[in-house]
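The chain below stands alone and is given in structure tokens; this is the form predicted alone.
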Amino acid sequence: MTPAPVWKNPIVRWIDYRLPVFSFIHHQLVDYPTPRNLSYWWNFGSLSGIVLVIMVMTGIVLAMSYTPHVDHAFDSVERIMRDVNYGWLIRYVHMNGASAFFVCVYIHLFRGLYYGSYKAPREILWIVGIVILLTMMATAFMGYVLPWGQMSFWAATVITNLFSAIPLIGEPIVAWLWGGFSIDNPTLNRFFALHYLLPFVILGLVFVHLWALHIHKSNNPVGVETKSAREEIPFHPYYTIKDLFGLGVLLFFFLCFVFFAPNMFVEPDNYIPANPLVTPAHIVPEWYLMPFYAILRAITFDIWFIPAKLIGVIAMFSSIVILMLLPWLDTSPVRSARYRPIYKQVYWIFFADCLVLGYIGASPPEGWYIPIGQIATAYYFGHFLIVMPLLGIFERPLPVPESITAAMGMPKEAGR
């Protein structure tokens, strides 16, 4: 066990003796032993955390000038853009920060799928990560409603109405979300309160996620556990420098969008004040929710006495929940796709399927978009429920190195 550091600063030493917060930070962020072969794909976990902090900070500042009232919400957003000092910058950072957050989290998620980061003993780590994703989606949806533009109002109408399909409790849930019998001022107040609260819930979940991570340490591209101190290096300065480089690259592209294309991912209808009497031609959520929206719309048929609407809602939520079951659905003893030749191909088919779902979710529910969406949805669930379990039985993986040092071609330690 690494001995506690001796602090030179007397104030730091005085505080740390009574509350060892500096020793805790030093142990978790400086001396923390990390596999020495992590690639840049492992940057996106820390980048997600940094973007989350940016989102919380800008959200707090925006809340100081936002008015959660149906008669004033749209105008208060315009006032932030035009009259508040640097309000346009803070809002564009917050608005595009949501996209950056989902980009980082989705890359982080797909990296975990490729390298088997969900396998034992990291099941709780993976499940908490999926819960974070669910909470992010709820937070993002509620934030989408707050500008109270046309797309905000009608997206809220469509999504909240989905809960009415749930037997027995559906109608009471919708009534509670609306705060009455239609989407009005109580609805906006509820969404604003929850949108402000949930990021702090995400921060708490991130703490649990990091806690679980530090119990069994990070997975690595080889997919084998570290067996000696020779296969590990301190997190600082090696990975802090790597993360700072990744942050610089992320900020470059992020600020290009903020300053040169801030409205690229915004629906034009959302710059029109909400009007309950005029329905937009095509109601769509934000781009990062479109694959799940496509799964919702793919169900156009009843099954026995179960209506299509309820099946679609179940399918949409199941598409997230099924990820929590992945540690048990994947029966292969090998973690990394490097040593799983068939899974490597299947993985990219699944990735392409998710892109197709995103495209279908952004398209109108008509013509050939409907059968393509249904096929993509069927494969999405088939990938987890059929392909993954069968691969564990029939796939013949390549020989897995006995250690990280063996995979890196390093000589064995003396005496071993």
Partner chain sequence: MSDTTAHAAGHGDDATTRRDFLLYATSSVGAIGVGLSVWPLVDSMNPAADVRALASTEVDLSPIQVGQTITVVWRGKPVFIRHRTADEIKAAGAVNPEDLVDPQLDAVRAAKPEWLIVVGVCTHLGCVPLGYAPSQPKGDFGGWFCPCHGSHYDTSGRIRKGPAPKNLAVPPIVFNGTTVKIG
Given for the second form:
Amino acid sequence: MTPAPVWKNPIVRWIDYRLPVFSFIHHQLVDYPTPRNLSYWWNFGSLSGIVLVIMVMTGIVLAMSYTPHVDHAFDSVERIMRDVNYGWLIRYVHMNGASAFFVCVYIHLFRGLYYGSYKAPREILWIVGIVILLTMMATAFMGYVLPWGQMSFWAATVITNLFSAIPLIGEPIVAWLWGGFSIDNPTLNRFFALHYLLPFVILGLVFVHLWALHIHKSNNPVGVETKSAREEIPFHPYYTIKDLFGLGVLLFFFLCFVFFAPNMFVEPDNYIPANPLVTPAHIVPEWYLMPFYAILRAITFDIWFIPAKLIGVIAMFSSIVILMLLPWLDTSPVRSARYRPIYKQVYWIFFADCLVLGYIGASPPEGWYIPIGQIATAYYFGHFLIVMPLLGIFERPLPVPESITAAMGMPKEAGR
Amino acid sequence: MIRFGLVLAAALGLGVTLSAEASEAPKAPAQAWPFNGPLGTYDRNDLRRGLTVYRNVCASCHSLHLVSYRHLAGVGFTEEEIKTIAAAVEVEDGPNDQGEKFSRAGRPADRFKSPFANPQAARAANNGAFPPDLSVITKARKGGPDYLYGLLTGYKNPPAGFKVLEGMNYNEYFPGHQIAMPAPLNEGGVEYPDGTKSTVQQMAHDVTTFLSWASEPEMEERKRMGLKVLMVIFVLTALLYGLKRQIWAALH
Amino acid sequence: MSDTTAHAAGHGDDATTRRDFLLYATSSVGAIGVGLSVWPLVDSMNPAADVRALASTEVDLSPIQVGQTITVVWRGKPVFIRHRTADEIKAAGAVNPEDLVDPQLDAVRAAKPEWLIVVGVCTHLGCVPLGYAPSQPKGDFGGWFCPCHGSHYDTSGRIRKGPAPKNLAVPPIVFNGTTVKIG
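Now the other one: the form predicted together with its partner chain, given that the block above is the form predicted alone.
Let us now look at the entire complex, which starts with that chain.
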């Protein structure tokens, strides 16, 4: 690590001597050594962070005009759309921002899968990332409930009812979650409180995620650690400008949705006020939860004495938890899929499997959709529990370059 | 990894087609609405006629409780016109100093008056069927304005062998084809102040335009702002790309 | 930033100038963009359209007796309507505006002398002054007295003694027969 610069401004120097915030920023954001060969797929971590900030900012001002009461929630959201200054803009940014957040995070996650970013010594970094994903899902789900439309109400009903699968204490737990005997005002109130709280938990987790990242630094497309200073470039200006450019591209596409197709990801049913007496024909979660919803519904049979409902719930949670075990399930010593010819194929099959699960999650549970969903679910777990461990043993990797510079075809010790 | 992106784009496209999946009724044919597309706006004459249709036909059963009379100013109604429209209804207000409710003429700040005091009264007056509020109706139905237009013009004689239940009506585009609402629009059913002939198609077109506006009153401002914002982002992104190239050029 | 980039690029003056231009252009557009995108968040906290629309209140004056003060709510704030006695009108008119903290003629504040209509919020720190009910102290000048920090207002609602910097505000009013529209 290069030494901190000598601060010229006396006030900065005075503060930095007592609380070295400026040196900290300098080391972690300016000087921070980064592999020089990161591709644009590495943009999505910082992009996710920026979307999180946008979500928190819009969320705070929305909360100022929102009323978490069953009689007023729906109307207060429409009041935001009609009467609050720029309310429609802020709400549409927040609403579509959830989708943008998951797009960025999923690309970020699949990038990690492809380049083996979860392998030693980055296991904790990876696990914290999965915990962030879980927290995001909880936050997104509770946010979806707040407008108190038909989908809000019935999604809340279905998801909270999952906990009734827990043996013996299931029913009391559900009543505890609801604060009553059905989804009602107490439920909406607590969901609002938690929806406001959890993003700050995510911010904390992001800090831990970055902390872990900055210990062993970024992985890279070659998958071998940087070996010399000339394989590294300072984060600023190289990656600050690259991230900002990426942000511009993301915002362009994101705002196309916000301004010209703001309701594309919304079920029309959610513009019908919640009605506890009528269930919509198809209850579907938001697109980013569909693969997990498909896994939940794939289990239609009891195993021994365990009821199907409980197994479904266990399978759904396991499908995320299993990602945390990936650093140990993947037995290959090679990180990057570039040098793993079979894993490269397997990766895309797994990716396709996730898409199939998403498709099934959006379809009604009938006919061929059921067995397809079951096969896709079985493959999902098979990928982690069978394919990944065996692949590390039987796959013959291509020769891995000894360094990033070698992979880039740069002469061994020449300067720039 | 580029392939990855393509597949992902395809996946997103897939999700979109999925959510548009049809229910049992056929999809209402798309109409060429003037408010379609990134530059589309509500036709002011359509809106005015649509308001006439809503007030004379729909308002006897369907509320519009999220819209206020003053909102009409956003689509070119003058303050005087709005006052006149609002004053045409009696609104219950109060309690006054004696603790009693009283009725007064509507004001621009009032919401559109609901025909029934509560959902129970609405049901009781309509053979148990609840006429939904129309404030966000085009956002709340698959197909939006096209569906609404299709529904309003979709009353037909049932095909041979189709049994329509007592008190129900056959409609081509309503899911299940049986709708409690009788055909609301009849040739010449309203008299347009501008002299336009009130055919069923004309009235359906106008009232759909009006209700689309009621659902998305922000649409025109949204699209206008969107074009400006996207242009700025485009320029900014191009500049950032140039700067990125320049900064990175030194590395190669 | 420009130090680092100059070091990184470092090919003569032309390149430096061009890059600097690009840097400044990008930073300016970016700064304007950030500024413009923060404005909606700030503006959303301003009064919303429905709040602005409810800005007027109509009051029937006929039941108010001479010497009586009533309180009505306008924009969420109390408004005092006082049917002034002849003595009160005389006292208010007799003051030389030059002597006041906030010089104003009574004729300007009360277009119809028998009706004084003022916003019942002390101009010091926003408390509601006493003097709107018969049992309450009216202060040294027969108008209102703010118990929070001891401001005294006269029968025209003007500040006469105490920390308040301004007279009680007169809302926009329109008389229409026996009713008055505030706002």
